[in-house]
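For reference, the chain that follows is the form predicted on its own, supplied as structure tokens.
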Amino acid sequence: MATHALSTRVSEMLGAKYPIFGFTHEIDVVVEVCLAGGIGVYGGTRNTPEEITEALEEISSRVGDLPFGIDLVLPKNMPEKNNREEIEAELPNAHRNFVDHLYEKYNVPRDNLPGARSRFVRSEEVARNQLDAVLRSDAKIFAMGVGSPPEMIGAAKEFGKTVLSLVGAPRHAEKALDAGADLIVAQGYDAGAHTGEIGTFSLVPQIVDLVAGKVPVLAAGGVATGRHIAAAFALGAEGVWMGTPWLTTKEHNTSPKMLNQLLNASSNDTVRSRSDSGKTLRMIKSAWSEEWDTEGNPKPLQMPYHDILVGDLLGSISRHQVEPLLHQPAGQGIAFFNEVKTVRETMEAFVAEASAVVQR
């Protein structure tokens, strides 16, 4: 493959034209980020294995030999098994009362359907049998979002797969590069989704220096143009994992009242809230944060209960795009991007930027 302006160890070893990771939860960002040159990582974490399954044979069949992966989300101390009954007995009484109280108040259906956090438990059950189905795709890419199993980065690279870690702190780095990480991803407090105390530009050099060359680092955080790319090799990483930029692409589908929000959001309309997921996650503001941040409103429970408190009802928000509490997890990055573009201009568009001032 010929050397690009942009090319480093990552896009060597994982024969892609560019090192930009490009993170997604669709199927066609993730095939068109792998056309463009990139490596498309599907976000799986909430997936039955059945659909993982699906899902990378179908990523599989429209990028061919191209290099694609899928993030899960291990963290440790979940429930042994994918039991919502024995979850939901654990359930404080306030706690459903204000749930309750946010379907009236917002007059959110009861549509009785679960929602992507409530289709299962996150459970090692679960994990192991997501895993599973990673193990047996032609992914050759295995992200781990949250938690660094030893016993699962093992399994990857006995499969083959090479295995990238995001990390928050130097101390999750540390542990990563104990359990055998292929590639660590150095994610910023300026990052969508579950994201630490860091910012991007502090983080990146100490794991750069922590890994001391051993594997590549990839910076994480805010980045969203080819200036932050190129900013990012100046740090040391040798490459950049992306996942706010597709949020407004054509090929994302974002429903035309959340796309409404994104486009016009800045930096400031993000919040970093632990009401989604019951771990801190950078999202964006609306009255769902609003009102589990109010003083006297109950507080977020521990993952995987606040899944399950209120899966059902995030699901129903959605469904039936209920404006006031509708949100999306996205970095601070989201203020860069202000209009649809498809994920070949966006991708052109960074590489353009980043390879000149790379140059220059």
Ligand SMILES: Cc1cc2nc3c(=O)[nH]c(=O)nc-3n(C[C@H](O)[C@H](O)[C@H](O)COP(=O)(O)O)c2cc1C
Second form
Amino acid sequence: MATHALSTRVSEMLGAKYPIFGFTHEIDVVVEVCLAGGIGVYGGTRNTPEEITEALEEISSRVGDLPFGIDLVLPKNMPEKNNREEIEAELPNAHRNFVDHLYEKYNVPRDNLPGARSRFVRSEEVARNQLDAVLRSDAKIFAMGVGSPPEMIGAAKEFGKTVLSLVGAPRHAEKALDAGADLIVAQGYDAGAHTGEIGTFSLVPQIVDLVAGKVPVLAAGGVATGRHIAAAFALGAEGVWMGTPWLTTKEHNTSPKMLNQLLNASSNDTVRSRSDSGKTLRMIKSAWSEEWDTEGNPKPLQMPYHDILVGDLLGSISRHQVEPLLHQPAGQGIAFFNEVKTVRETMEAFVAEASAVVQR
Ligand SMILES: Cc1cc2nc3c(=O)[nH]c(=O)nc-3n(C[C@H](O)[C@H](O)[C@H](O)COP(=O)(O)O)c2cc1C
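Since we've got the form predicted on its own here, give me the form predicted in complex with this ligand too.
Now the complete complex, all chains and molecules, led by this one.
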């Protein structure tokens, strides 16, 4: 692989042109990131093991020998079984009534279909089967979104995967290192979806110092331009990990209403809320986050109870495009994306600007 201004240990170790990771739930985006020289990572946590196998086979067949990854969120203390009835039996009445009230207040159709969060119960059983699908796949890279269970890192390494751990605080990085992670993604407060309390600029150099060169660190959370990529290098990161930039790309399957919200959103239009999954998740502000944040309304439950409480409702809001409850995860960097571009154009702009800044 030829070296250039953005080459680092990470691009060399993985055989990619650029140490730029693109996290996404869209197969087409994963493929285009890889074809443009980056490393596409498929977010598979809401997919069944069979779907994960199918998606990874498709990606592999479309990108050939280029490296790509798969990300799973594997939180601790989930129930053993994928048993929806058991979880439903424990949902408090006040919460069920509030969800009924939201259906009525916003005229959300009751179509009796599950949403992404309620297709199955996040459980030890599902996690084991998802991991099994990952291990048997051609994906070279396995990323763990929340937590770094040593037994899962060990299993992935036995199967020859390069393991990445997403961390939001120095203590999480220590655990990930001890568990054997090959790369650490330091993901700061600005980030879309599940995110912690520490800002990217404070977090990245702390993690870089803590890791002390043992493994490379990637910067994540608000990395949205080539300038951010150059800044990440200056902070000691050897690559970047991005999720928000792909949401407004041509290849991303975003509905016209959602796309309009994203293209017009400023950094102020995102909020961290537990209202989607039970864990703090940065999303576009909407009546959804406001309802759950209103004094006197029930507070979100813990994962996976909240997933099952609101999963069908969220599914219907999305299927029927029910404004003003429509929303989705996005980071503060959304302010930088005001027009639709292809993934390749987006990558080319990142690389050109970052290279110029690094050289300067
Ligand atoms: C729409 C969306 C969905 C996400 N879903 C996941 C996920 O399933 N697993 C995960 O590890 N991270 C997820 N993330 C977080 C990304 O992996 C990444 O850390 C984050 O987007 C980086 O910050 P940025 O949003 O500022 O680019 C998601 C992010 C977005 C924007």
